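Shown next as C-alpha cells: one chain only, the form predicted on its own.
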Amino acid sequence: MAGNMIDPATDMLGVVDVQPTFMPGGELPVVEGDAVVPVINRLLAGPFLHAFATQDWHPRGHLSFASSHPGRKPFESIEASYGPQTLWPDHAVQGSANAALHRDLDQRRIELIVRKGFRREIDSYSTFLENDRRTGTGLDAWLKARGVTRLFLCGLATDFCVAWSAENAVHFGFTTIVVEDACRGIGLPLPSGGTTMDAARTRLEGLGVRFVTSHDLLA
C-alpha cells in the first residue's frame, strides 16, 4: 500500500492520545512513546490531508485512577458498573501540562480533537465508545458526515486505546487499518499467558483489521 493509494476523500488518519502523559518522563509512560511523534508527523506531511485527535481528558479523583480506591495499587483490576477496569497511576488529568497534545505534534491537518474519559464514573480507551460501550463521542457521526471509509490509526497505546478504537471502527462500519511503527504498546503481563499486545492483535485480525508500517505508506 503506497502513499499514492490514499484517497483523501475518504481516507483519514486519527492520532490517538499522543500526550507526554503516556511518554518517558509522564505520569503513565509507554516505552518509546515519544517515538511515535516524527512517524505521525511524516504521515500527517505526506499522504494524509486529514486527521483527527483524541485526548484522554480526567478529571481528579477518575474512576480508574488507583489512588481513587483505598488499598488499591496501579494495574489491579476492579469490577466496575460495566464490568472489568484496570487501574492507572493519576494520568492525563485534565488541564496539565502532560495532558496536552504533544508540542512537538503537527498539528496543521488536524481537523478535530476529541476528548474522552472526562466523565469521572466510565473511563475512555476507545476514540468511539466509552468503556460502557454504549456512551458515544459522536467521532463515527462527524467521520461519515465527512465521507470518511477507511480509517487509519496510530498513537498511544497500541493494546488499549488504539485497539478499542480499531475495534470500535470495524463496529461502526469503517474498514480499518492500524499504522503499526506509528504506535507504541504497554504490554501487560495477561494471566492465561501472553501479554495485552498478543491479545489485542489477535481480537483485531479476527475482526478483519490490517497492520501496515509507515513505510508502506509512504513509498
Contents of the next structure:
Amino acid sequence: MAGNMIDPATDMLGVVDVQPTFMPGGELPVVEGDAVVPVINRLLAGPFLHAFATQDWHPRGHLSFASSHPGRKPFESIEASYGPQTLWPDHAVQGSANAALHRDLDQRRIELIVRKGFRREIDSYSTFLENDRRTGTGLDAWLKARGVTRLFLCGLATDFCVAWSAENAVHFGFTTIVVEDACRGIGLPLPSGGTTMDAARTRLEGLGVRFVTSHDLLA
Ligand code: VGL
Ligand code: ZN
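Having displayed the form predicted on its own, please output the structure of the form predicted together with pyrazine-2-carboxylic acid.
To see the whole picture, the full complex is given below, headed by that same chain.
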C-alpha cells in the first residue's frame, strides 16, 4: 500500500492515547511508548490531511484504578457491572500533566479530540463504545458526517485502546487498518497462554482488519 493510495477525502488517521501517562516515566508505561511520536508525526505531515486523536481521561477514584478496590492490585481483573475489567495503576487523571497529549505530537491536522473513560463507573478502551459495549462516544456519527470510509489507527496501546477501537471501527462499517510501527502494546499474560498482544492480533485479523507499516504509507 503506497502513500499515493491514501485518499485524504475519505481516509482519516486516528491517533490513540498518545499521552505521557502511557510512556516511560508515566503512570502506566508502555515499553517504547514514546517511540510512536516521531512515526505518527511523519504520517501527520505526509499522506493524511485529516486526523482525530483520543485522550484517556479518568476522574480520580475511577473504577479501572486498582486503588479504588481495597486489596486489589494493578493488572488483576474484577467483575464490573458490564463484565470483566482489568485493573490499572492510577493513570490519565483528568487535568494532570501526563494526561495531556504528548507535547511533541504534531497537532496541526488533528481536528477532533475524543476524551473517553470520564464516567467513574465505566472504563472505555475504545474510542467508539465504552467498555459496557453500549454507551457511545459519538465518533462514528462524526466520521460519517465527515465522509470518512477508511480509518487508519495508531498509538497506544496496541492490545487495548487501539485494538478495541479497531474492533468497533469494523462494527460501525469502516475499512480498518492498523499502522503497526506507529503502535506499542502492553502485552499482559493470559491464563490461556500467550499475551494480550497475540490475542488482539488474532481477533483483529479475524475481523478483517489489515496491518501495515508507516513505510508502506510513506513510500
Ligand atoms: C489504555 C489501559 C487503560 C490504553 C488505557 O490506552 O490502551 N490501556 N487505559
Ligand atoms: Zn485508562
